[in-house]
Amino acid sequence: MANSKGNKGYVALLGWVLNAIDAVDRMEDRRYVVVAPEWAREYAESNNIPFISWDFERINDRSVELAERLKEEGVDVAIPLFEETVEWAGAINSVLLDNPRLLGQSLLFRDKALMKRRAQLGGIRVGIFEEAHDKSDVIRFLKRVNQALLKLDGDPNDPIHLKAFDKAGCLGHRVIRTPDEVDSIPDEEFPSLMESHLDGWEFAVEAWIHDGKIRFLNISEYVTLGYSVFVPASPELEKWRPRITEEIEKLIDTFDISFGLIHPEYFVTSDGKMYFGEVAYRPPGFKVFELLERAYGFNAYQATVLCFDPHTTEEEITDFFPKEVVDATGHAGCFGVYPRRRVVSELVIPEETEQDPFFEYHELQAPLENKVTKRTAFGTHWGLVYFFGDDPYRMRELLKHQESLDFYV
C-alpha cells in the first residue's frame, strides 16, 4: 500500500479529486494514500494510486476505526477535500495528532449556526441569524427582520437567506422574499440556517496557515455569486487586504486554527463594515485552485499538503509560496454555464466568447437530455469556461457579459 517516498509526512487525502492526487503524486518526498468510496478502487488500482475504501456517510462511531487503521498505516495527517469529509478529518486528526479538540473544531466548520455563534464570541461581525426547524420559523424570521428594518405595509420585503446547515457553499441556498416562497421548501431541508440579507460586495478568501500564521492569502472576486470568479482580485478589492488579513487573524484565533487551508466568505457593506459569512476547512469550489495555478504558477493542492503536514519546515513554506498579487502573471477567471432555455439540443460556444483574446478553454459537454430541469435554490452549473488576461476590469466585464449569452441552444 505505501509508496516509497521520502521522509516527510505521510498524508491521507479524504475524497476523490484527480487533480489533488496528481499534485501529491508529483511531490518528491511525500507518501500519500487516498481514502475514497469503493467505486474509485478499480481506477486507483489500475493507476497504482495507494487506496483505502471508505464511505463517508454521516460521521459515526466507525471514524475511530478509520483513524486507527490510518495510524497503523503510519499516516501523519488527514486532509479533507470535500465538505462531507471535514468532520471525518477532524475525528481522524484528533487521533493521529493526539489532539481531542480537533473533532470539536471540525464540528464548528460543519454546523453553520454553531460557526456563527463561535464567530460572534470572538468579536467577529455577523448578520442576524437563527435556526429554522420548520416553515413557520422561516415566515416568523422573515417578518421579524422586516419589522426591525421599519418596513411599512406595501414596501417590498428585504430578502432573507436560507442555507443548509452542513452543505458546501451554494448547495441548498435559497433567497426568500415572500411567505408564499416558503411553501416550496421541502421538509427534508430542515433544520437549516436563516440569515438576514447583507447588501454589499461579497468575496471569498483562501488562506494557507502553518504554525498559526498566514502563509499565503488570496482574495477571490465574485463577479456574480454562483456564476463567476477571478483571481487575484481587482485593485478596489485588493485595497481591503490589510483589513481582510486582520479578520483572517481573528478567525485563526477564534477557531483555534494552527495549520491547513481555510476558505471564508465575507461582505463589505457600502459604509465600509466587513461582515463574516461563513468559513470552510476545505478547497473552494469553482476550480479556484486551478485559477490560482494559472495566475501564480504554484499548485494549491501541494500548498495544502505542505500546510497540513506536521513535518513541513519553515524554510519549505517560505520557498514554496509566491508573493501575493505582485507575483501573479495575470488574472484567471471562470464562468459557470447554466442553460438559459428550457429545451436545448446542442452545445454551441458563442463565437464572441471563443474569439475573445482572454478565452482559454472550456469544460462543457454536449447535453445528455433536452429538457433543462428548473433550478431550485442556486443549482449546479453545467460546466466552466476559463479566461486569462492582464486587465481585471475587462475580466470582470467579460465574465458578466457571459451571463447574457446562450451556450446551449
Second form
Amino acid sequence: MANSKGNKGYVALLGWVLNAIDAVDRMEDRRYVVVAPEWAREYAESNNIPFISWDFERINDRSVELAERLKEEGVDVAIPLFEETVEWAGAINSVLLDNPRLLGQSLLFRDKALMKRRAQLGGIRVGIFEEAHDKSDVIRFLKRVNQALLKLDGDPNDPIHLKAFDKAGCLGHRVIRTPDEVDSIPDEEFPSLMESHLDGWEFAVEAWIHDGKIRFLNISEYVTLGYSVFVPASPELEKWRPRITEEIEKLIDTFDISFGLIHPEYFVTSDGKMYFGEVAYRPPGFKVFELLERAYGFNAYQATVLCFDPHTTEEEITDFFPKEVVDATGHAGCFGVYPRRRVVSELVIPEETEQDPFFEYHELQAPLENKVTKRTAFGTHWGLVYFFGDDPYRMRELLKHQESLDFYV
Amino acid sequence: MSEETGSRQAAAPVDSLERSIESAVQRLERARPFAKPGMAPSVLELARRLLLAPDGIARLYRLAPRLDAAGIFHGSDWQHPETLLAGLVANTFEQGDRQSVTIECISLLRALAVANGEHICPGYSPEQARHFLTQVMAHNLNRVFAGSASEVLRLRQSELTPVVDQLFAFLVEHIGYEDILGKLCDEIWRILGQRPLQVQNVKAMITQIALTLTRSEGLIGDARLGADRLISALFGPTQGCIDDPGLPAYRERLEAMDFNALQQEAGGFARAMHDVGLVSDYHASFLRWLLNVGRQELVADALGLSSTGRDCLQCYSELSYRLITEAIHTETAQAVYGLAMLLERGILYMPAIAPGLWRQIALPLSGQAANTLAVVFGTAHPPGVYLLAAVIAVLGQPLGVGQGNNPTCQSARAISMWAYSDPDYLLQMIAQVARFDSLLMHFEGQAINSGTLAAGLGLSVPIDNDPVSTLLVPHLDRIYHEMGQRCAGRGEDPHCWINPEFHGWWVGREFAIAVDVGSGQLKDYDRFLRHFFASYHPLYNGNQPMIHPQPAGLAMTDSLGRFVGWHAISLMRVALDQAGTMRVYFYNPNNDSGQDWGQEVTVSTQGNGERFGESSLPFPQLASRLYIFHDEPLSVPPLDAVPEPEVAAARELALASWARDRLPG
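Compare with the form predicted alone: the form predicted in complex with the partner chain:
Zooming out: every chain and molecule, the one shown earlier first.
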C-alpha cells in the first residue's frame, strides 16, 4: 500500500499518534512508516498502517541499528512526535541525511540546561538558571535569587521554577516558594533545571521551518499556564509578532535549524523584554495542532511532514500554508479540566459552559475513582474542553472563567 | 425574562452549533477509517446538543445520512445496520450514557432515512429499515403512546429523556401506528409460544397494549384482532369477567352462578390458559373460590385437564388441593398453568414426588433464603408461597426455565434437565438450599459443599429469575465453578468430566469435542461430525430415539454468522417434522430461543413440530454449530454409514462461520 504512493519523500513517524498517522496517510504523494512500540503492531497491521516495531525506552546505542534499517527501507527523514523520540530522530536523521550535526542538535533540545546555555551563547535573553543535583542545590538557589532581589528575612520569596531536564511541557514542572516545599520533591526528579521566576506574559510559538526560513509562525496565547490556550493570539500579543519573529530567527541561527517544527516558549515582561524559556523539536501538547486546524483549516501534522521532507518543493510550501492571523476563521481555544474537589462522583458540564455559543465539545470522561489524587507539580488535566469563536477577548475571559467552574462534582 | 427573549437567545447558539458540527463532520469525513473512532466522540457530543436544541431532531435527521457516510458509526456496534437488534434499543435509552443514547438516536434516524429512500446503505434495504423501526417502536410502546410514563423511566430520567420521546413521536409520524401493534402482538405470541416461566415482561407489554388501545381509539386498524385475545386472556377470559370487573366484584358474581355457569367459567379459563399460555388473576381467584365453597369437582375443568391429568388429580387430590391453597394466589397466578402441566406429566406417580412436595409445603426456610425471596419477590405472601409456586411451575414446565440476564446458562440448563428427568432429585436440592443455605454434590468421589465456596460466575443473586432459580443458581454456579477449578491443567475441555458428574448418570461418558482446547483450532472435525450423525441421527443410528436430554455445547454466532461465544444447551429429541425434515429439538436456557444465527440458520420455536419450550433446527444446521456432545462409550457408531453430502452441508456452514479462522494450519 505504502509503495503505491507518489514520488515525494518517504517519512518515518517516531511514536504512535493516530491523528498524525491519519494526516500523513491522507497525503497522496508521500509514503510513510510508523515506528512505535510493539503494542501498536496489531492495530497497525489490521488497519494496513505501515509499521516497524521499536522500543524507544531502550538505550540509545541501538539508534544506529534503527537508522540503518530505515535507510535500507528507503526512508528520507524521521519525524519525532514525542519529547522522548527527539534524540532518536536526531540520531537517525544524522545518518539518513548524512549530517552528523543533527545528533548534537537534538541533544540540545533534550537537555534543558544545555539548551539554555546555547541560547545564552547565541545572545538570546534568558532568566537566571542553574542545574540542581539535589535538594540542597534548590534551597541555595532559592536563597541566592531572593538575596539578589534584595529581599529581607520575612519578605515573601519570589518563587523559582524547577523543571525536569528532559520532560515535555508541564511534566515535572514545579514552582518553589519556600525551603519547606523542597522536601516534597522526590529524589528521582534530579538532576533538574532551576530558573528564576519572570513576571510577565508567557506564550508559546509553533514555527514551521523549511530551508532555514520560517514558513508559518503561530503564537499560542496561554490564558493560564497548564489550563488554557487559544490560537491565533489576541491583538495585544500579536502586536509583538515582528519582535517574536526576530527572536525565532535568532533561535534558528543559534540552534542551526534548517527544517522541521519548533515549539519554543517565551516571556514578555512588563518592560517589553522577551525572555526565552525553552524550545522543543516536536508537536506541542494541549492539542494545539487540533486548534490550528479548527482556526485555519490546515492540518498541522501534514505541515510538519512537508517541513521535514527534503523532497518538498518551495511551491508546495507556499501553496500549503495560509497567511497568519488574517486567514483564520476564528479563534480556537481549549481548557484543561482539573477536578476542584477532593471527592468527586460525576461529570457535570456546567450549564453556562454548555450554553455558551463558543463551546464546541469536550473530551471529558466520567470519573473512575471518587477520590482525586493530589496534584504533584503541574499534574495532568482530566480532559479538554474546546471552544471556538470570533472574539479573542471573549475567548480569553471565557477560558479564564472556566477555572472557577466545577466539571466534576 | 420573557419567553421571547429566551427563544431569541436560544436561536443564536443553534447556528453556531451547526457551524461547529459542520467543522467536526468535515474532519470526520476526511479521516481515514482507523482514525474515525477517535474523532466520532466530538461529533456525537455536538449532535447531542443539537438534539436538545429547538427542532433538533429534524435537523439531525437531515444530517444523519451524511454522518453515516462520514463514518460516525465506524468501529461501533451500530456500524452494520442490518445486524442491529430492535430489542436492545430500549435498554440503550434507559441505561446508556449520553454518548450511547445519542448514537442510538442517530442510528434510528439513519434507519428512517433509509426507509424513506433518502439514504442508501449497502446491504440494508428500505424494507429492512422499516421493519427494524417498527420493531423498535413495538418494544418502546410506552414511549410511543404514553410518553415515558413508567416509573422506572421516570426515575432514570435525564436531560435526553424528553428528546427520546420526541424522537419516537417523529418516527411514528413517518412510520404509522398500525404496523407497530401488529408487530408487537406477533412478538408476544412468539414468546408465549415457548411457554416461559417468567411472564412478567409479556404481561407488562400486554398491559401497555390494553392501555394504548383504550386511549388511541381510531388510530389503530386491524392490529386489534391479535391483541384482543392477549388482553382478554389476561383481563377477562370468561363471560363472568369479560368486562374486567375487579376481583371482589367477580367473587360476588360467582356466588350468584349456578353449576352450568360455573362450568362455563371453568372451561373459559382453561381454554384461555392453554391457548395463550397466560393465567389471568381471575383464574387463580376462581380456583381458590372453588375450594373454599367445596366445588372441587370443577378443578379439573378449570385446569383444562386431559384424561391423564384428571386421573392424576383424582389419585392425588388432597395434595393437589393443598398445593392450590398454599401456593396459588393472584400474585402467583401463573403457577396454575404449571400445576396443570405437572398433573398432565404424570410425574406424581413417581413414588418420591408426592412426599417430596409435601416436604416442600411444610418446609421451614432459612433466614437467608426467606430474606432473598422477600427482597426479590415482595412480601404480599410469605416467601415460602413464592417458592412453592415456582416449584410447581418448574416441575410442570421444565423447558420454561430461563437463565434471565445472567451468565449462568449451565445452571439453568441443569435445573431444567433435572425437572425433566430427575424431578425428585431437584426437589431434594431445593429443600437443601432453601433450608440449609448449602448444597452438597460430589465430584470424582470428593464432596463439594456450596456453602463453603466463594461466588462463581453469577456473582450475586439473580433477580430476574423464578424463585427456584433465584435460590438454587448461586449454589449451582459455585459448585460448577469449583468443578472447573479441579479440572484445571488437564489439557482437555473440563466439560468432559463436569457434565456427567454435574448433571446426572444419564449423561453419556464418551465426550466429543470439535476443537483442540489448547489452540482453539478444529480437531478431527470430520470425524466429530460423522460421530454426531451416527449417534444421534435416527436414519444412521438404527432408528434409536434419544432417551434422556443430553448436555451439548454450541458455538453461538450472530446474524452475520460471526462467532459470539460458547453456549450450553440440552439436546432433547431428534425427529422428522411434518414436512419430513429431520430436526434436532433442543432446549436453550437463554430467554429467547428464536434467534438468527446467520447463514439462514434461524432457530424455530413453533410450527416445526416443537413441543412448548423446545427450539429446533434441521439436523445439519444444528450440527454445524455444535462443538461438544456426549455419547455412550460402548456403542461404536458406524461412521461410514453417514452419507458425505449430509456431513459436508454441516461442515461448510461451520467453516464459513464460527470455524472460519480455526482451520489447523
